[in-house]
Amino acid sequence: MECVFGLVGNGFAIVAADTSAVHSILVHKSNEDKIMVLDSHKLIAASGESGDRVQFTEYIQKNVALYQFRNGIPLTTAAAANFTRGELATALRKNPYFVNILLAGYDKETGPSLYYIDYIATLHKVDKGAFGYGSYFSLSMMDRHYHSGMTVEEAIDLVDKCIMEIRSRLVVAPPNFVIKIVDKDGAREYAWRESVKDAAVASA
């Protein structure tokens, strides 16, 4: 039951992420990191069917990298969310992704900035968005909490929240959640939220 979700504060965007690799009723592994570093300034959360995630996900990374080889400049961030839009448009008549993405990025010219694009490539720019089974209760929490202009702590203290709030309500609540941040500084992982740690295999 995965859960994707993100805001846009003060000069960052944070996304938060379950991490769990789940198919039917089993539970492969609790440390799948679903928030993809696309470039120095921009992350990419998705949530969805797992073989189009990561191969979704991986050939847009790969393209964006492509472009800045090709031009000497990266795409900015509403850019790159239109370039995924755009590819997910011409997939959906032909193979469609069943991907949903929360895109977050940083430019110098206008900030920070999060995109929602579904896997019906619908492309809306918002100040909060959450994918999954987890956004029936992250949505409503950050409707109550979130404010424009939030500090890193107040942000932190919001996910935290949404995360609290998934785990305790959720029937098939997933335990563990990454958190990543982009600013003036870079996309960066934050922090893990771990109720649960994949244990070692013991070697026969």
The other form holds:
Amino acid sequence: MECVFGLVGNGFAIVAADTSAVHSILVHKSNEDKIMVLDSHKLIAASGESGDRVQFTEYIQKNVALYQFRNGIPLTTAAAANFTRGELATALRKNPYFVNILLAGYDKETGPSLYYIDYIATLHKVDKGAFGYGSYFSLSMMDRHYHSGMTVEEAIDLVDKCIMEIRSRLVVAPPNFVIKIVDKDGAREYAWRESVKDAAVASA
Amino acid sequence: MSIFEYNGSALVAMVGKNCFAIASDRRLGVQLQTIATDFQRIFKIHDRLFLGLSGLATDAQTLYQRLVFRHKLYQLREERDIKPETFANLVSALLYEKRFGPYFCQPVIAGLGVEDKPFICTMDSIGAKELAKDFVVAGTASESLYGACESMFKENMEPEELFETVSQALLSSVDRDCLSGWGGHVYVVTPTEVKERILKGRMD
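Alternative state: the form predicted together with its partner chain, after the form predicted on its own:
After this comes the whole thing, all chains and molecules, with the earlier chain placed first.
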């Protein structure tokens, strides 16, 4: 089952997501990146129905870019989160998107922030959040070890603890995870945690 | 599980002597899992009018946004703040508009009307108003709240005594409900000031 979790540290926000693309009992691939870079200082980690996940996050990404083109300045993280919630809420009673989102961002004025947006468009600003079956383990680990103002090293340590817990205690645990970070220098990939590597594709 | 019990909530409003108190719990949950312990359920419409929204969190957020929009338009047209009785009618009308596809919310409205007379009311999810002279309750803990308020309520309480009564009623009721709790948020409103206080109860 898809695991996504994230937390806010001292001047940065970190999100981690599993990287398996699953259909019923078959694992299509185990290096699917579910954390999209929304713009220079925002990350959107999404879990849920795979078609909806890709389509919806791309739609949000393009609209965030459009705002920047039209107005010359980027959206704040709070504005992007509220826009995302609005789109989910509008679609909810017509053609709902089954996508759960953790939106992490860094604003110069307000610092790092993390927004929990579930598939029925409930929006809440949080310090730590998680979705999926993995949330039962990662949220508990974060409740125990999280404190405000963690350094990157402490946060990565906590993320690794959560991944270890998910791997050992979840019955259909995803083998690989991707970790991305956003801070004043922008949004970027931090690391992969792989325990199963896809076989290299044979060259033609 | 009913859709009204998906997120969990507890709301109470009580009338005092030329003042009123409105209080809520702080838990945001997704069925059995707790997501946040600082969720805001009571919103200020203007200095003398407060709205609490229990039930499904996403609909509470959508409804709040629509109501703030309508009130801002009202302020532009009428050049004054809306009266509590009028606002209650507005909420009731908005809810009944969606009679066959309702918002899964139960609002609690509390305000100071003409000559600082306190006004409280609640309504069901399709806008059936319920005016009361003493107290109104809503949320998953409503049955416990009815009992607690009925036994603790006295007429013409001063703001400090009203605060104590509302707090005790709220905390004792949410302690018997697993879906609400994690502290309390109490607003005591008099003609001259608004006092906002956070309660620390059983954090479970």
